[in-house]
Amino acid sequence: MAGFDDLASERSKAQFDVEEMKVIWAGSRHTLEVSDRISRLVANDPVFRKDTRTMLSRKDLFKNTLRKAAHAWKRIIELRLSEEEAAELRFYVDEPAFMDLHWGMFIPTIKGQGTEEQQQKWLPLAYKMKIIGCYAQTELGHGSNVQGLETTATFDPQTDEFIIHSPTLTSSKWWPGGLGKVSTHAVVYGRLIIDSKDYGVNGFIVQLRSLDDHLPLPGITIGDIGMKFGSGAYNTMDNGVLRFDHVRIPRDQMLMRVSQVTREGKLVQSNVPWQLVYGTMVYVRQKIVSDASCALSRAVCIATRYSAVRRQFGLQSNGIETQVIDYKTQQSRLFPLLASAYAFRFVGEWLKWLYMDVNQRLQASDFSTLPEAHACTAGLKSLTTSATADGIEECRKLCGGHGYLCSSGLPELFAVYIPACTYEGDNIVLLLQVARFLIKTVSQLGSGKEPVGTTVYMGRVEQLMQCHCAVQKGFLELSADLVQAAVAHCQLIVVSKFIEKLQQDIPGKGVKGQLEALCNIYALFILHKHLGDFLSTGCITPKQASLANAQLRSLYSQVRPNAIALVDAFNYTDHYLSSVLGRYDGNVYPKLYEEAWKDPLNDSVVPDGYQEYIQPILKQQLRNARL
């Protein structure tokens, strides 16, 4: 077929070692081998098929997800998969499910905030999935403002218990994944009340459902919050609502690694620093950045392959139309997204290292790098998720009308991904936290405290010390400008980590050259996008701006012969991509035609409702009436 011929031809143009680029993308040869083996295991298992997902009712969709989750757990046990392999299997199953929160939030929170005794009690049950947990923090009335949570946990010294209660409608827990229908337990966040005094928000392990018949325990109202955006998408997840009516739990189910409540009702601080609580948050956010590179690269892979298969206009001498990917307008929209996917991958690798470094320091009571780690993970979570959500939608538009079909894989990918812009911190709120960190760093320049790490560049900007602002209301009035400053700071981190990657020993013919081109595209595209800011602040001259744009066009031409090979390096199976447009073999049009006939509307030639509604119109059997 023509599509196969086009992609085969494109692959023959590659000017670099694709196999080595696969290793670079995966992070190591070992990781690539594990990923490759597990992805193909999932792709070849009929239980994990995804092609009918958008056609199922909510109940059937959810039940099918339960079936896949159970089968995944069965395969993990049967094959004796390692923790790394099991995580890869859950990733390639590619369906939001209760397991995401169990492994991604419930277990890490207990590990990070539970005492050794609590970990010994709860983690073996969770690791063996004898209990299933979720993370119940967000409420109907409060999300980003954690300190505003209304759920209460009042200590009763008479019974040595906490009374968990939802005093208002807005204190209902709302949105936790896995809560609605599956979880047996939850880490619940509420206000610690002792002797009528409020000691702020703390975490508690609360059993929600019976382990015998799965019914909610006394005093607990629980259910699903309803359909979300998209067809299948995140509707495979049972996001839930939870209310407590004076539910009692033992005192030792308060997470007490940092602070403890004694039998006598005294709140005491342990010798473990409270800053350790941030370790879990840093872990989760660095994982979100890594996930952003996966989602964006998936969309870019689909759009790039389809752009090489699709031909439109520009009839050549041989009578063949021009490949869409050869149009400069297509390249100028697509290639910066390709560069972004690689950039986010590498900054995600760095964040993983940063998390491990910070965690080791925290264990040794070294908190010196915690503020920077918090700012980096918050800002990069915001930057990468926003860019990825926008990038997926741009890829859909790059695929023209066919990109709107569910069979393209892009509408569902978008619907599944966009919650990342809100969960684990609203993106604008996170940028404001970064801005506060930057303002504090600048304010300390005059005291002789040298900025370090990602802010070291501030030590070279002497003019900052001469800047004064006439704004009277301070931070709030300048918040929109500070958000932009935070974004710029995060963009600088992404570029610098890409450059650091290039400074490593990179094997393989032509690999480093292609990565350099992608790095330059990413940096110059950001400059082009914010050209007004660069010119108005005198950072560059108009002539330099013109040269930068010319260089960007030249780089697009340099990447063009390698585009298909660069997305092949992601090493995604057709099952994972779940896209007719992004098929590895390029056999797009016959498969689009074939998929159309699978729709339930085509089960019958004459549609249901014809005799009731269409025939009367066609036969004009409606009575005339005066209005």
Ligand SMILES: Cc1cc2nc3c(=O)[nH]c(=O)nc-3n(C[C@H](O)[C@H](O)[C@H](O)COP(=O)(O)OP(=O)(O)OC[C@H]3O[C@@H](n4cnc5c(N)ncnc54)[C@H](O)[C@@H]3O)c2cc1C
Contents of the next structure:
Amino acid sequence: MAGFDDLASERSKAQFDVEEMKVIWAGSRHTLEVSDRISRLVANDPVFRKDTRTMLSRKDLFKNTLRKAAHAWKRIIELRLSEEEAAELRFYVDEPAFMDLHWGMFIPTIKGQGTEEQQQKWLPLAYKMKIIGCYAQTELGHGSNVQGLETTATFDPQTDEFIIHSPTLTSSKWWPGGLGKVSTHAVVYGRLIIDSKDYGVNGFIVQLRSLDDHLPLPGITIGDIGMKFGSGAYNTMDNGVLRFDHVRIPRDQMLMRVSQVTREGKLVQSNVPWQLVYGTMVYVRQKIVSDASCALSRAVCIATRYSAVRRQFGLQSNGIETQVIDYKTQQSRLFPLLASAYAFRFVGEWLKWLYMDVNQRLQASDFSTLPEAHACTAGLKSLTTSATADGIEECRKLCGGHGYLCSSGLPELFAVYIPACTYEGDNIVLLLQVARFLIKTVSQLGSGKEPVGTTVYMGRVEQLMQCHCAVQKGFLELSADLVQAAVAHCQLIVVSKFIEKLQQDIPGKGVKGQLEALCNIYALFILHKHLGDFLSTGCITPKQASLANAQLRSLYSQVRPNAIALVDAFNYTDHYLSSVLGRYDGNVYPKLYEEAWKDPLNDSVVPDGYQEYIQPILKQQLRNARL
Ligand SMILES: CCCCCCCCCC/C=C\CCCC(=O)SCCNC(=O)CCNC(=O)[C@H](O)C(C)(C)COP(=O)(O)OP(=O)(O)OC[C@H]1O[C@@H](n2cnc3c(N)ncnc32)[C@H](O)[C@@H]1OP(=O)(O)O
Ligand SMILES: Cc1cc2nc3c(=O)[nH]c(=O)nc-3n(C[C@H](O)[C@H](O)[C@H](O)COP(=O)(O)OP(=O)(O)OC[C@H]3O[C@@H](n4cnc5c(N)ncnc54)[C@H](O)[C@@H]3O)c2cc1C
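Switch from the form predicted on its own to the form predicted together with the ligand and print that structure.
Every chain and every other molecule in the complex is listed next, the one we just looked at coming first.
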């Protein structure tokens, strides 16, 4: 069987221990065991099938998502899964749903911004799913500009309550995931008003729906904001709209770790930086970086396996055409994405450590690394999601026409993934935050602080900052060129963390060698892509640029025999890949043909509508022809 033999032959060429590479990719033997076991549990459960998603109406699609979420929760309880195993199960169910925001934002917000008492009250309810929460920050009129939010939370000293209100149409909460049809509660971000004075944006826990009949509570208008990009895709998520008409909540439902409002209506600032109100966004951004490595590796796995199965032109002496993965143009498009997937995996590991380190420091009232954590999570979220969105589209193109079929898995992966460039912070807005951080850092460099990083990459950042760094008044005046410096800074971090990964103990025959090749491919690919920066800032000479290009091409040849094994190391099930082109067995053509007939359009040989619309035309033509 052609495809199967091709992939079997490719696997026999591997020059490294794939099982050890699986451990490196997973992060540890324990994590590999958990993800392997849970991914197969999901793959073997018919409730979690994904192949019909693009054929369902929005209402049927959403109802099926609720069915899957309920079944997932049931399995978590039945099997007594740990928090880690439950998160893996939600990940491999692979369907954006309210659970992501309940576990990924609502609970972390209460943990990060609630007092001990508030955590003791609300977390048990949330962990046991007695309430379902979402994160309601963005409004119809404001998303990036958090300080521009209009929802008000006015303290009423007569009743010891906050009055939550939507004063304008643009103050309607708009986009929060899980809000439209499912969540019973929300963390709502609004302007704290005490005695007519505006104290800026804070978080408030607000119940939205009755726990008895799920109807919206008095003063609450709530619904879904409508269909989003692509069929299936993110339409399994009920992104919602929410308006308040003077809804009253107890004073103790304002999240008060950062600021407290006393019974007398006095605002007391605690000793933590007010920016902790933004803390959930830092947490989610570091998660999104890891998600980027998953999404990109998934697309690369599909495109790499298909590129080894697909043969086109180049008839060889044995009468067989050439595998498209052997074309240098295919390699120059595909292998940098393979290298990027590994690079993002390792920078995501580091970012997770940085986030945990910042949190531990916060416990000790050490806020010194919070600005760097914000800049790194913002910048790396921006860099990795933009590269991943572009990379998934490139993988679709690498698969030719069949990449455009839903059965390839790539169109839906693209449609689900691309909002990552916008949610949790628009990517340009976040790069401007990095630029601000760099300006402040450069201004402090005079104090003898030396930047650290790989020379050529570091030089590029420094030079770009020198070129573009003017005294900026505020966020809005930052020049577009500074965004370039911000990107350069983030690419420096990615390369540096890949190099640091290689300095760790890496067991397994040939494993370190493959990672070194991928690290060099990533670094040289970025150098090639931004050659203008490196040359214009004098970081490299034209001769060096040409040597770098030659080295890059030679590295592609080094990776070529290992490409299939390198994507096998992601250890993805066919269920998770959900792609005829990316099947582990390479049995592409028979399965493509089989999938075609499953389309409802093929339920009848003569299509519905023929008699009404087509036959009259043909008959008329027939009559005309006889005249
Ligand atoms: C199953 C498990 C799942 C796990 C989770 C995975 C989830 C993956 C799928 C998720 C799907 C969807 C989720 C999407 C959810 C959302 O989209 S929530 C809404 C997100 N919204 C945003 O990100 C808004 C973006 N805007 C901002 O962040 C701020 O408004 C911005 C920083 C742009 C501007 O802040 P301002 O306060 O208006 O002004 P500045 O002067 O720039 O900042 C003031 C100072 O504060 C510092 N700062 C800013 N942000 C942060 C932060 N996040 N943390 C720490 N510090 C911050 C900034 O540096 C300034 O400091 P300085 O004065 O310079 O010292
Ligand atoms: C699928 C999805 C899920 C979401 N889930 C949630 C959720 O659960 N909870 C929640 O609260 N929100 C959620 N959001 C909203 C999301 O956080 C916002 O869309 C995001 O923060 C961007 O804000 P915005 O849409 O207002 O865009 P805007 O800020 O209006 O940006 C529009 C354009 O203007 C540019 N721009 C804006 N400001 C500047 C500036 N200062 N300088 C230069 N350019 C600028 C931007 O780069 C962008 O190109 C979700 C969004 C999506 C798409």
